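Below you'll find only one chain, the form predicted on its own, shown as structure tokens.
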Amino acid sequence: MKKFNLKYHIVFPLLGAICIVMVGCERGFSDDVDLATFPNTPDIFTDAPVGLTDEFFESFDPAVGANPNGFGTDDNEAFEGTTSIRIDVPTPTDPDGGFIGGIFRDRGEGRDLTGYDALTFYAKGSTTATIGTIGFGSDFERDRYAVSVNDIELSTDWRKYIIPIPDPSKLVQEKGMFLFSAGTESTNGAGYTFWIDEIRFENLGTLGQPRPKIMGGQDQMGQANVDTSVPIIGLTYTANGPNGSDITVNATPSYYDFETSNPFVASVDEFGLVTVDGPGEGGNNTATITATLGGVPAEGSLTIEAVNIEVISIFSDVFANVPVDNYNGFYEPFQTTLGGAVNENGNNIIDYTMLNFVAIEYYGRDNSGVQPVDITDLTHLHIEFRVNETVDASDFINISLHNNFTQPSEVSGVFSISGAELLSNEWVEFDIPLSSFAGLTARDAVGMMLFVTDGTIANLSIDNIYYYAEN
């Protein structure tokens, strides 16, 4: 299912910067100053859209496969009143796009949602399908306080769904009222219909036990060069719902307050970007990043060690990636592999299904301008695999590298990973010496890596693909 990857790309003016212009922060604001306020309208859709744009539904970009058709209202179905939103999810082979999704945007200057603790709505499906993503906080301009829930299961009867707001005090001017994205993975490629009604923000007062997390709730460790940056990932917020069950949402970094244990090594900004500023002092070259959300300590941390290593990253959240043509250079008619880069609980991964073979290309396919990489002075390929099915000893993943596409290209020998080295539904890391890829007279223009399983492994996730020089 296509998952919408929320980007954090708008930097709001800092209050401190405003104070500098206004003579100094010591004086504060006069009691006579009226700060701007915004309407606190809770309703988004009842029998009609409330305060939304004239277009009502703004689709994701068709260039990435979004189908702009299939969205409308239905006067024959409603949880309450007379009308609901009807969404017809296309098949993967639909020429207009293989998934449907988009946003509802407030038509004014935004809304003050500080008095609410949840987004709620009712939904039902024509079948028991799964909606890939639903949330709020994205308006295609600023996604600072975006929140989403993945894999919402539909019933064929109307049900109420609740999406907690991690910290309502942040939402003083929000335009992104609603977001959804849906495909057909849960229905094996069969199109279906679902309806949504009574979308609104509410103050339920029954959400409890807040449990924020960063780094997936784990104490993670990593290495990075001075003057490079690493994003905090795996940010989630869990609250106990009115019926006693937990509800977990993905949250953007601006909901959190981050702190570094060693500012001589690393700093962290409000968008969760950790920058390695120096090698440290007194032999201490590590810094641990922690966070709180609404005053509640977040589970998990990131400990960064400042190092001096050479890395060329193809796909990773830890290092800056080089440009890539694609993560699935589809070759008809022989290739069956579907998938590519997706966002999984705040972590960017590559997810493949129906895998027989697949290529990641970065050589300038179709005159894209992407350049191959020179790994002559590097020593290893790091890569992580998660097999999303039962692993048998006879299963395998064969990896080969391709060098120099502008002349007769060279193909390396195969490095084979057996099923005995892999785990079912768990990540396994490999650090492969580049000398294992025999057959290349040079490694100065590597532009493709090819993965072959011949169907022995059909469902595979890959992460953290980079070349590096061992110290």
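This one's a predicted model, so the numbers in the text were calculated from it and none came from an experiment. Just so we're on the same page, rigid core means the largest C-alpha set that superposes within 1.5 Å between forms. Positions refer to the first chain, counted from 1. Compared with the form predicted in complex with the partner chain:
- The hinge separating the two rigid parts that rotate between the two forms falls at Asn308, chosen from Glu332, Thr93, Thr376, Asn308.
- The chain behaves as two rigid units between the two forms, and the smaller unit swings by 37° against the larger after C-alpha superposition.
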Second form
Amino acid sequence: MKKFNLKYHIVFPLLGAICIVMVGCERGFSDDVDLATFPNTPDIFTDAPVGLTDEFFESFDPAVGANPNGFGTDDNEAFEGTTSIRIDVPTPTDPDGGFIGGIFRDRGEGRDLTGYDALTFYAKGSTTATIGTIGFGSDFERDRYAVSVNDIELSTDWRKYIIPIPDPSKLVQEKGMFLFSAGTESTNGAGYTFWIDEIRFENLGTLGQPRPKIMGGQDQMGQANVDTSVPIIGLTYTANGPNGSDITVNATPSYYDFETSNPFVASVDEFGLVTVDGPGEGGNNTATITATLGGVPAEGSLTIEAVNIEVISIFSDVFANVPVDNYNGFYEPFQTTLGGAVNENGNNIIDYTMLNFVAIEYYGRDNSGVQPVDITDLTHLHIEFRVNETVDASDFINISLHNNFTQPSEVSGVFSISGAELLSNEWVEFDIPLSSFAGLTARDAVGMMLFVTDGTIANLSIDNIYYYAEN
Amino acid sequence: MNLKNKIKSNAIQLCATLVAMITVGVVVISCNPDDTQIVANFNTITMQDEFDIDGAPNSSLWTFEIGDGTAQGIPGWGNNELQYYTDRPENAVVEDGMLKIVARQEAFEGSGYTSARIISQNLFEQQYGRFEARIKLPWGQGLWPAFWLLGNDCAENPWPNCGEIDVMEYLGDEPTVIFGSVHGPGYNAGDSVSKKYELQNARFDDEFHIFGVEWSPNRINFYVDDELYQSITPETIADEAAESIDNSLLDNAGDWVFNRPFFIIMNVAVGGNLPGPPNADTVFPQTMYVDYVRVYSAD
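Could you drop in the structure for the form predicted in complex with the partner chain? We only have the form predicted on its own so far.
Up next: the whole complex, starting with the chain shown before.
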């Protein structure tokens, strides 16, 4: 690391010199130039759409199940004035589409929203349903500055909703005025109606404590091959609202300014795509990607280790995963284990509770078409465990790999990890030679991995499961 | 805001007009409030702590109250508060030109939270005057900071008879609202004389605001920045106390007890009857930043 710091010290004075020269050359805009600015109209819908396209509502593609029919206005319901937007959420079996959603677009070249800090609206439901998504910034073109809130709970009376703008200074020309998507997940498939009124951008001044996050706010690590790319995920922005409650939105990467700690290893573009550029210099093959939003450092980071490996990935956010049958085979009647793949603050992990044993299957169960993997030429299994309880030295995890699972020619091998090698509530990485799975005499069709704890460890999370070989 | 500015500018115009009139000798009148007005002028600074010297709070002005209230005979400080007050720098320190009172979530002496409470008792006490502090407040459910005054005879004349003037109280789950109150016999705790002040387009936890009272013999005025939002007189209190039937047996209910020296208290409480406990979203540590405390008298 020290070596790199020295390199920066050499580079910075040079950059300084360049900057001075460039500043010297810089010219201001002529007085004759009118810099393009766009209207800052705040209103989106009052009693009628304001400055929106003639279509007003542009549905998501019916080909993906969106029902274009349930959208209209209602002169009998309004929070203020005479008219509100009425949305009839269809049942999942509706022949015209099982959910409703779409966007409102500015009819011009876009609006300047830099003077606002939130999108606000009033809504009420025919029942206390939960709307899947509401947001703005999607224009069906680039969706560069899209923001959304998930799981908006409706009340049966009008209630005001606030969606914070993560960094308004980015929104100099925004066309995506509003987005919603609603299904019947919260009502057990029963259709319902909700109304929206008084949709506008506002400068509230009462939003505070901005807290951006990347990678779900966690410091995550991963390996990646040179010339491959990994997306930054788990991007959220939380602000504290005027009623003291936190409001968390999903934000697109373009709201963030990303930075790499080691340009010899990885670069990151404005869309949050991290590209592994090289193996590093001076023996340092890692780069940590961090971000700021509106000058506020984002919680969380991604540290990439540049490697040169051949990978077959079963479960990871970094490598492309092969299709699997399941992350929990639910073997009855002896298995007690519950759980499977979950999203934990933007990080996809596998989470098991009541574990005695559990299988991840990828052999084509019930003629699913999933293919077992040929790992004959690979040398190691990488896997990470987090024991979500107190670990005792006598605890264990037995991992077994099964070739030609369920076939007469099935062979398998077991590798044992003891409690002494595990930590309580912390991730521990293992790189296990495949040769250590005694009895696994063939591995051209590995289709099942079994984790057995016999209850010594009941609560276990697993992440980054992949087979690999160093090239 | 616009309306207020308009009134202000009208007042300026009026003054300008009056000044013009004076110069032509038609009317003899002054724009300055004279002593017959109800607004008292407190122009002489009698105490100021600008918190410019790093370290512990100035011991010639402040002492710490330590513990969970048990030693004082009021466990939970009379409100079921959850914090243990310490004099450690982790909970109270002067640095960066301000006093920081820091509430932390940590197991300490049987409590789940620590914080600090400093008082000027026996070191600075004053009857009447302007008491003000410039403060940026913490945030989050369960945080309960305050800048307040207590009568200096509470030992002989137990609360609420000794009187309490809450210049500023605030709950972390209402980041746009503070409130000012007085407590005394027949008007205290949930029946105190109290009023809220709400910011319309701003918050108390992301910028400094000045909280002040102007306390004269028969009136206490409450201010946020330059806005007067509450004015309490003996009549206000008598009316308030008379409304409570619980007071029928109290011979001093509604008495105006704000006629002796009071001292200053600054603290950040965690939990308690008023705010309720912190929840999973409450971020710790939380800090009350005090830029200065200044006290003025009339002469």
